[in-house]
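Quick heads-up: it's one chain on its own, the form predicted on its own, in structure tokens.
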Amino acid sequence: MRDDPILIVGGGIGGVGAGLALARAGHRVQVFERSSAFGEIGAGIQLGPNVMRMFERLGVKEAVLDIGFRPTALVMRDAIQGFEIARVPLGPGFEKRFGQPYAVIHRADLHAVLLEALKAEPNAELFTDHDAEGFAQDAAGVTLRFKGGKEARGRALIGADGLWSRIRQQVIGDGKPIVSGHIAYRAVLPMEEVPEAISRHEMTVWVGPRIHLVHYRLRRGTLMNLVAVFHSDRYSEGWNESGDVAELERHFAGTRPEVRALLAKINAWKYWVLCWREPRRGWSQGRVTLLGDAAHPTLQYLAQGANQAIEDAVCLADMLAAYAADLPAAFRAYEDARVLRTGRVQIMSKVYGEVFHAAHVTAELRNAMLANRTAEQAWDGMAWLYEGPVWPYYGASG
């Protein structure tokens, strides 16, 4: 039945970015959240343009860079010797080339500026408390089960419980994700405080072997955001973790000055392992799909993770308006539509951590192949990424 809702486990910008593109395009959605708020933790995260029309179909663009800031420029530097790699315009030019604009975000001002925008449907209701253990389905519907025995009935069920996704245990069973090796430590510092040696319009990554260090500006401005990642065979299931400072500087000992000066202004990380999974088909079965990290948890190197589950998010109520009441047809479709662009965002977010944390030969090459590119040949090599998503559009969420 139409009236009958689509249940989205997990409150996430992947669950709620769902929610909201469904409730846009008509339908009846529930939002189950296992903490006791919707909310999300983290730091900073990067908005290509791909991602800027998704929230222009979504009628958040505008209070998205409201909130966000939108650096001048990426470059990349040498964590030891300090001298710039590469550099990418990010204004009118990269503007005109892509159609849209470039902008970072705290992670918790983009969860914020969706869920209010999600409150405001009528047709949408949020749960929280709600601890998803599994599912049973049958041709008319599924039947959602929480710890302490709860259940919720809908039409059709979308995972977005993240990495550790338990409606993809059922789906797929491919059990834990992939360690990768690499250990990331965050922080935010108020921009008074940032050294004056730091750029502070353009997003800056430092790199050398088996390190990196990124930082930007979040919250219009107000806020430095701060992302350091090197190898370690250290291992945590959590990604909130408080990290320690002198591990963090023996990792980064003989870096620039000005980085080391700038990691010495944080007495509190958060840390979390990186995991991924190889790109695989099979998100869907029947009335029940994953979105974003429960289908494709990619490494964050080229900072797709959230543009990409918001993607998934249009992409399904556009399938879902095409295929109207077949809905394991729309999930197929809507797989389909999504799953090379989605592996091929995981691969070469693999890549690019090797290429972000190369040694001696390596990075030589690196930099030769990096280096006197003119503008126009940078964006080009990011014509894939920006330029994308390709579907069918219905009009459905929008």
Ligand SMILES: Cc1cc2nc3c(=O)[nH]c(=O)nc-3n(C[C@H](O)[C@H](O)[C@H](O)COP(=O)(O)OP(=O)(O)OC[C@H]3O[C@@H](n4cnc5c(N)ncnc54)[C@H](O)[C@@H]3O)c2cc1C
The other form holds:
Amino acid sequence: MRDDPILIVGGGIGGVGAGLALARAGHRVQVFERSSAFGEIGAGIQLGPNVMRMFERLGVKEAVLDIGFRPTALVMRDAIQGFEIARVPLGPGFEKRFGQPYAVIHRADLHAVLLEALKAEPNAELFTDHDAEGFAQDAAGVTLRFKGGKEARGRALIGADGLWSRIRQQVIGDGKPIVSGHIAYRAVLPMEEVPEAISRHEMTVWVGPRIHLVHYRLRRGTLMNLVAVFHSDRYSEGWNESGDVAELERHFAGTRPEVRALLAKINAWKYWVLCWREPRRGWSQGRVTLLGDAAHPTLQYLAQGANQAIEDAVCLADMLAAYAADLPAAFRAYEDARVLRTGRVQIMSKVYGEVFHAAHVTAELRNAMLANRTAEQAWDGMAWLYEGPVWPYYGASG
Ligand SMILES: Cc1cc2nc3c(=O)[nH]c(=O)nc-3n(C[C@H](O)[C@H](O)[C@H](O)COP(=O)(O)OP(=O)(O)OC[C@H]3O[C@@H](n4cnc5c(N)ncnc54)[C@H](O)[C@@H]3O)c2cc1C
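Form predicted on its own already given; the form predicted in complex with this ligand follows:
Now the complete complex, all chains and molecules, led by this one.
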């Protein structure tokens, strides 16, 4: 029955984005979040031209740009010696080439824009405190079971429940994600506390052996977002553990004074252990499919996990429009349309991690390969990602 809802497990950027894309396309949706509120914890997200195209389709691009920040360039610098290794200009030439801007945003701000748009959709219902445990499907629909015994019934189910997805375990059953051995410490700093020597207008990544530090401005430029990454064999599930300042100082001990001065401004870090999976097929099983990190969790080095989740959402809506009479066929077509692109992001993100953290000759080779590129050459390197997404029936959901 077309009137039965599509059930979505997970109210993160992927789940809320999927709810919005489907509701806008005329589907009834119910989004179930296990936490007691819909929301996102701190830290920034970079948004490429590829996801800007999706925001345009979802009608939220202006709201995103209004609360975000537009850096003038992506710059890579040597964290030990300070010299510039590479630069990707993001000004008018970039926008002309890709037809869309580049922006950075606080995760909570992006989530809020998507959530407000979803709440305004009459077809959408949102539920908190619903911890999904598993599902059963039959020829007509899917029954979703929650902790405490509650159930929901719909004509399809989308697992957008993130890196540790339970829905994935029932669909694919491939156990825990891969622990990368990299840890990310993150914090935000009011702009007035940022040391003078730190660039205000660029997204900067300082790279060094087994470490890097990224910083860029957020929330209309009022905050500086910091993410410091280093290698460690520590492991704990979750996103929001408290970081140890001394441990961070140890890993960044040999870096430039301006890097250390910036890190020293923060006394309360949060950290998370970075995990990912090898790409694989099998996300769609009958009336159930996966989306976002549940389907293709990636390391953050290409800054594309959330971008890809939103692309998934719009693609899913297009496939449901194209295969209106056959929901399992729509889900298979969605997976086919997405698996190579998201797989490339997963693989290339891992490669970029090795490029960022290179030492010795590998670092020299990186520097030599990236030196003296023109803006066009730098943009060409990102064209496979930023010129997309492309799939059959693009635009079918309106
Ligand atoms: C350091 C770092 C930097 C990053 N930078 C970028 C960037 O610059 N650009 C970018 O695009 N991406 C970036 N990412 C990736 C991005 O954060 C993720 O890819 C994105 O958040 C995935 O969204 P999601 O909705 O699929 O999953 P999640 O954000 O994990 O959301 C899953 C939701 O499901 C809920 N849930 C889980 N289990 C259940 C259950 N059983 N029942 C009900 N609800 C449940 C959770 O509470 C959560 O709300 C970065 C990631 C990291 C770690």
